[in-house]
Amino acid sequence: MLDDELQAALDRRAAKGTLRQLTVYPTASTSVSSSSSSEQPLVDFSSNDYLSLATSSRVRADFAAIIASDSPLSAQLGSAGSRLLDGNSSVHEAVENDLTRHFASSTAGLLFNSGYEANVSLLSTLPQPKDVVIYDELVHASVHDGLRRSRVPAHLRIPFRHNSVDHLREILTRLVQDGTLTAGTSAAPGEQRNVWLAVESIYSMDGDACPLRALLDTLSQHVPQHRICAVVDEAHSTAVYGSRGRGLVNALGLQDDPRITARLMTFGKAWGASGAIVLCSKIARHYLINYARPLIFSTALGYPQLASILAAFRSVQDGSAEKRARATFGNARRLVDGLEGVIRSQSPAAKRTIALPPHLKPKQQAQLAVEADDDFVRWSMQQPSPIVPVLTSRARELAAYLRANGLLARPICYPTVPKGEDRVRICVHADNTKSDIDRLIDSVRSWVHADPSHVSTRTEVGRHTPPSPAHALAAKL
């Protein structure tokens, strides 16, 4: 029976402790106080909403105050279509030229439902035949898809070493020698190849920023610059890099590059809502609307999430996001120091042990060049991102040590992360006080140096850890 099968799979999955699970835990963006032991919310260091957005009193007002004065939006919940059918309004045509002009770096906009979908349309359908794709090796699992949807042969989808400029030169120079980028060029300029670029700004794992300055002038060594077909997706620097939240690559002065064909920017991590939009010209937003296979065949963001959208926007352009985006990095800051304190205490030794990964340790933190005269922008450049993951071999284990102690943050494991990386990933948030990152430092340091046998290893499926070295994992990095 096809139900024995799957559980069969299941339990494969869970013996090797890689068994998925959907959890609920009640949360709250900051220590509450609560009359209950039982009641008490844990302290949200696990989720996207870097800003506090999501749970803002104050867009959750401009919420209510928009849909009760904008009739299109009151009349109506779901979209009732795709955009190609009944799901196109004047609201989502309104909400993209907003956006598009606030992002000013494209002549055209389009929404999408989530990231994901977007991710998977662009490189699905942009490239063409051709056309060699170089990406990111950790670049996310939606540009993934999208490239095996794609028409783009497997031998020209290449990935490179993550934020390796010196990786993505060797390939180039390969590729050059054995003629694969110079191909067509002696035949019509259509028949010609695009190289493109599909990398992340900020990597979501890892937290550590794209030198995309440099990949883009490496590839300007090898490639005519008007081959040259940048994608870059912007889902976790969204409304807190740049100027007024426009992302990374405003932030590095980057948004009139003619190199970057696309940016992605997403509402459902920083900006508090849901949905997201691509930015690109408007020739590759018509061929978007003829080909993206996920557009076509989706229901078109309801009404709800449109106006989601604009109350967060309203907070992203009167700046008080930005202000929200100063404490979060504070935050960031506070919290990597503090771990650097735990790092320089344990015994390399010990049972257990963390490390950062290389771009958070002392002096090795990568200083990005930013063409910017907006102080918080040059600032913001040279703190730590909202992503802090703390590396440990006994990740379910830290993670749930953290939750008895009121705390939440996820382990990420094999195989979302690779073999040998897993770590609790903490998601620093604007409304997190100075006394929740500190809390959270005293209790990762308490957990480096409790007695083992004190500490439950059994992790969230039931069972134990594999027994693996943490100072192995350090030692690597």
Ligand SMILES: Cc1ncc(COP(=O)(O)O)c(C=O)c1O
Second form
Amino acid sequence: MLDDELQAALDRRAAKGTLRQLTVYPTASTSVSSSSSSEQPLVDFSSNDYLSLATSSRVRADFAAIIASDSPLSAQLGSAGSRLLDGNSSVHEAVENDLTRHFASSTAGLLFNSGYEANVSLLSTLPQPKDVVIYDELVHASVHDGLRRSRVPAHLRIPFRHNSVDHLREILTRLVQDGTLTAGTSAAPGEQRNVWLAVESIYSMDGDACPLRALLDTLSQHVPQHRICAVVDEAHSTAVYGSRGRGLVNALGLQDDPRITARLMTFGKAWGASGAIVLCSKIARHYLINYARPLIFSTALGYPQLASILAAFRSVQDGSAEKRARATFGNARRLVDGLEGVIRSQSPAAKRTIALPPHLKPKQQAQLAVEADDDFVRWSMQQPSPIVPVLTSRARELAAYLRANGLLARPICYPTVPKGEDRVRICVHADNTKSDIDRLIDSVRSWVHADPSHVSTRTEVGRHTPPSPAHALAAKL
Ligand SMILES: Cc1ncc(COP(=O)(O)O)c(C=O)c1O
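Switching from the form predicted alone: structure of the form predicted together with this ligand?
Below, the chain from earlier opens the complete complex, with every other chain and molecule after it.
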């Protein structure tokens, strides 16, 4: 029977410790009502809502006002079709235009239902069959999925070591030596390959920034400028970095660099909503409309989704999101400083130890410094990002211990991250208080120094065990 076969596969995963499960942990925002539950909400150190916009009362009020107004946004719920059929509307076009103008005055923009669909669309359609795609080994699954569907043959889809400018240079040198890339202009224009670079601005599991300018300059040393096509996924920098949340490319002053073919800004993380927009040339936009299957064959964003994007956009435009970003970066700095204290206090031979990744060492952070007129942009680039990975071989144990102490942070283990790089991924938010951050640091410290038997007891019978499954939530609704 099919179910037996499926169960056997799940059992194999469970035996390897890689089984995925849906969980509902009560945080202040996700508990529908804590009154009927003895569970205390957990403090959110897990979600991608870095600016706490998803729960902001101001944004929710703006959303309600948009929906209650006379605007066409309030006249319909679902979009009722793909953008190519009945799902397009003057509202979709107006939202798309306003967002495009905000992020990149000189390019075009195309809305997608999610960052996932946008990445799949970009990578599966734009690179041509003769092209080469070089991508950071840690790019998101959506880039891999897009590349798998692309017409670029497998041997011309080449990963480079995470953030390694040297490795990119090695790869390019080899491609020139073996004739895959023709140096100079000896090949006829039609035979010249475009060389694609796929990177993220801030990496989702490590929280480190891409050395984008150095990567682009390395490409320029081997490939004619008009053949360089970089795709920068700004999922974790949208609304957080750059002036008025325009992202890392903007913070680096590269927004008009012709080597950047597309930028992906997503609304599901710090923006607090869902959906995404691709910023690219008018021709690339038209090409995506013609060839991107996730766009062509899926119902367009609904009106409530557009309204939630617009509601957060008001806070992004008027600078209140930037104030929130200051709080988020301040929290990240406080956390990293505190964790460094924990690391100094631990014995290297102890059973339970933690480490921070190299990019969080103060000397490394200084390398991100940028020349920018904007005080916030300059300052933010010298802070740790909101994603702080705490490396430990006992990630599940540490996360369970934190949960038992009222703090929600997720263990991220192999195969989501490479073997030996298990971590608890801590995300800080604008609405985390200083005392929340200090409680987190104290809990990590007490886990590091705790008696092993004490830890296992706390984690097994912790106060904050996951609540019962969906029917409990349904009953509350
Ligand atoms: C780097 C990166 N790109 C793209 C995505 C997909 O974005 P979305 O959640 O909007 O589908 C994610 C989501 O986890 C991500 O981390």
